[in-house]
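Consider the single chain below, provided in structure tokens and representing the form predicted on its own.
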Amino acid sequence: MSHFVIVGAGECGARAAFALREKGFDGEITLVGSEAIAPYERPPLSKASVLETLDPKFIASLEKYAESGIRLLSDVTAQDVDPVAKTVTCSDGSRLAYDKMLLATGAIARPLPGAAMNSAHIRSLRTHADAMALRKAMLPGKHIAIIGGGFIGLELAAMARMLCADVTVIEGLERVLKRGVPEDIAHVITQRHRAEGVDVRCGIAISALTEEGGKAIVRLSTGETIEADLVLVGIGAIPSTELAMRAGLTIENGIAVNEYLMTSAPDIYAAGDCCSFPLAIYGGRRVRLESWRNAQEQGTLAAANMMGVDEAISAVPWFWSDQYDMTLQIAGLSEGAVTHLRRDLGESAFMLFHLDEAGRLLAASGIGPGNAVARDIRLAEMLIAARAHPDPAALVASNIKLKSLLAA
């Protein structure tokens, strides 16, 4: 009988199992996490909705593993593969022979260089234990330092000042949300925050964060000393690939995969934040993403792969950020986009269309309350996928609806 192996019980690595039973497989599974609680969704951890339960959400029972026949080995850390015998060994000293294996190791909170992390007053977040030992720390009177304005230090900002704490957001760069985001959205997400009384300072480095009589001291570049009761360091990650190099796996930026999720050992793949892969609808790019849907999607089709489906990588990217009730949607990368238009929809909503020199939509970035851009950010992901070239004058338009775009 086989034995599939899946190191990496997060989002992804789940979905795979569970995908593989879906699929028809009848081999054995062995999940392995080095979590000691079962696989959880990790979006929740920095948004609003930590604040009405404590508890993980869980991706599945314990019972539906047992139903499903996976095997699910908690609080176990996978330290060596032996590719050639096709062998992975564990911190529990157990040894998995495997048919094939999937590696979804995910990606690790980068630290801050001379930083104590995780220490009383300083965090990262990655995990629901780093996620409850931040909720703690936000209470009313208290101040919260976050170093980084990205997706993570930005919904971390705006779940603390809903609990009242004091909260000061440093980036480096000269905005926030730099990587990926338009100005213009990156604009209105800082003075949304700016009104919520979060203070905002970009364009300042870090000199140094030390601990300090109970508290947390963080020194600028400026000179100036900033006094918190926590800070967190929410700078980006840094894809989990200290296994897969053991084992002489291909490394570039991630855990290096070709279209079908392979990696260049034969019989293991991997998917999700921790590996880089080749995207066909711009031109073979590799590129590495950290989103919950790719992960999903990738465990699916990783799964697909393992039994013999040789299915290609097609799906577009797609982000997602709520802070406060704004809800920040992207579909594509604009990296290459010449043309930048801009189409309102109302209740202070409005979408962005990224075309490159040949009028072809790359990517499109919405925002606005609640769904108020999900559904146009869905069609503008379908002509991205369709690698359209809609008429700019229609993409502004807000009475021509991009469905109509579509079916042309």
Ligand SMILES: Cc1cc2nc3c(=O)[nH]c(=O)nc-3n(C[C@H](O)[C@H](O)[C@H](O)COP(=O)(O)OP(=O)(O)OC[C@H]3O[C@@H](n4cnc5c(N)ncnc54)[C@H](O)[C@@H]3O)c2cc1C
Second form
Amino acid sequence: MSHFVIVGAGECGARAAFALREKGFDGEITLVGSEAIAPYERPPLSKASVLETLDPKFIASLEKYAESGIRLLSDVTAQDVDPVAKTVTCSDGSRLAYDKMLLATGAIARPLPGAAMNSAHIRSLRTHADAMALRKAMLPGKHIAIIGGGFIGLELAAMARMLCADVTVIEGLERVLKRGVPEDIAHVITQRHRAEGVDVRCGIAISALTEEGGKAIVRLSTGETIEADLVLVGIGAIPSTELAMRAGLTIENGIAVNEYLMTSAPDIYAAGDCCSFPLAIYGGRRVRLESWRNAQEQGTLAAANMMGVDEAISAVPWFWSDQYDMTLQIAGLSEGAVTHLRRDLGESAFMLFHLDEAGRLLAASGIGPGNAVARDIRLAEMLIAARAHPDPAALVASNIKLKSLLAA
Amino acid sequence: MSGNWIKVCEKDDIDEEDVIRFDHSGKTFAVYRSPADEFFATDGLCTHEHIHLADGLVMDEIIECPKHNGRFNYKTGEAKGAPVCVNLKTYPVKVEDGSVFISV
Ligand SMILES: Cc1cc2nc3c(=O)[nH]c(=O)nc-3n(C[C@H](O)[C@H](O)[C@H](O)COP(=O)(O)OP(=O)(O)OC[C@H]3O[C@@H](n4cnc5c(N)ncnc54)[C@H](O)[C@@H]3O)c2cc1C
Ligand code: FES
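The block above covers the form predicted on its own; next, return the form predicted together with the named molecule.
Time for the whole complex; same chain goes first.
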């Protein structure tokens, strides 16, 4: 019987395991994961829902793995892969022989050079345990300093304010969300945080982060010192590539895969946050995404291709973030856009269309209360997938339905 | 089925291939008009995170959740894959004299 081993039991690995069964794979499936608990969803860790329950939002119940014939090895790390003998050696001493393997090792929080990662007063946020530790510290009157004005930092800032903690966000660049979010939208988000009482400080570097006398001390490039009960280091993520590197696979800002999610070694695939891949809709440009839907879609695609389907990646990148009652959604990648058009969606929601020189729609981003932008972002995503050159006048005219442009 | 029909709206209050939200006695429903001009109704909230489906996009016989793009067949309630795995409950619908009714 054929044996497929999936290394990394996160969003991508778990979805891939179930997708194999849904597609009729009848061999053995082993899902190896370093974390002590079954695969869970990470996005809720920085969102209001984490305040409602102490339990992680599991991707599936343990019974479902058993019923589906998926052997889940939790608290086990894959340590070495021999791509010639086709075996993987694990931290529990076992050696698994595989016919095909999927690396879905994800990413870890980027450490701040010279500072502790997970100590009493300094924390990053990637796992459920991190979220629980942060939640415990976010009490009324406590001061939370957040290093990095990225999505995780800002989502956590919103949560901390909901819990009445004092919050300072320190961003090194001149504005928050510099990577991937247009200025107009970042501005709305910054204003909202300020209105909620968050001290958002941009263009400031960190010269040192230490712990003294039951507090974390952040020394800033301005010479100032900030004392906090807890510091969240939210300066991005780095792909988990050590295992692949040791196995001699090609690494290029993540485990390099081709359009079928195949790595440089035979019968080894990679998917999700850990891999970089060529994106056909943008001329084959190599990208690595840290996005939940991408992890799901690539997990499903990897499963299909491990079963011999040979389907190429075609999905449009998509991302969302929730802060207070606002949701931001982005479809596509806006690099190379020269025209940015605005469409208002009611009073407090709007979206931007990002077009290249030839008028092709590359990306769309929107922000508004609740799910006000969802439908139109989804339609924009379809236009992006179709490589459409929509009429700019129609894009900005709120009374012309985007759906009508799709048919055109 | 049940005789307890409740009026939702006029037929033309729902565009073709679209959905509206309908709240009734503390419950929320989503009522759909298909491209073939038939009407359907399901529970109003996504089974993943209790988000109003009526903010989502209707494509043919699929309703896509606005929050994380979970998909359901609104005619049968069937969940069409990750991240949704629990089906939606569906309700009988009838159209009479240009008005849409559901049985709850
Ligand atoms: C706090 C937070 C909020 C987020 N919010 C959003 C959001 O709002 N929207 C969005 O689109 N995305 C969001 N994301 C990103 C999204 O969660 C990730 O893109 C997604 O989890 C990637 O899935 P993955 O399976 O590729 O990697 P991961 O989820 O990182 O899973 C990889 C797993 O592999 C394990 N592993 C690694 N190496 C080994 C090994 N050698 N042996 C065994 N196991 C191993 C790791 O322990 C981990 O459990 C968020 C992420 C975080 C952390
Ligand atoms: S809430 Fe509907 S898919 Fe998540």
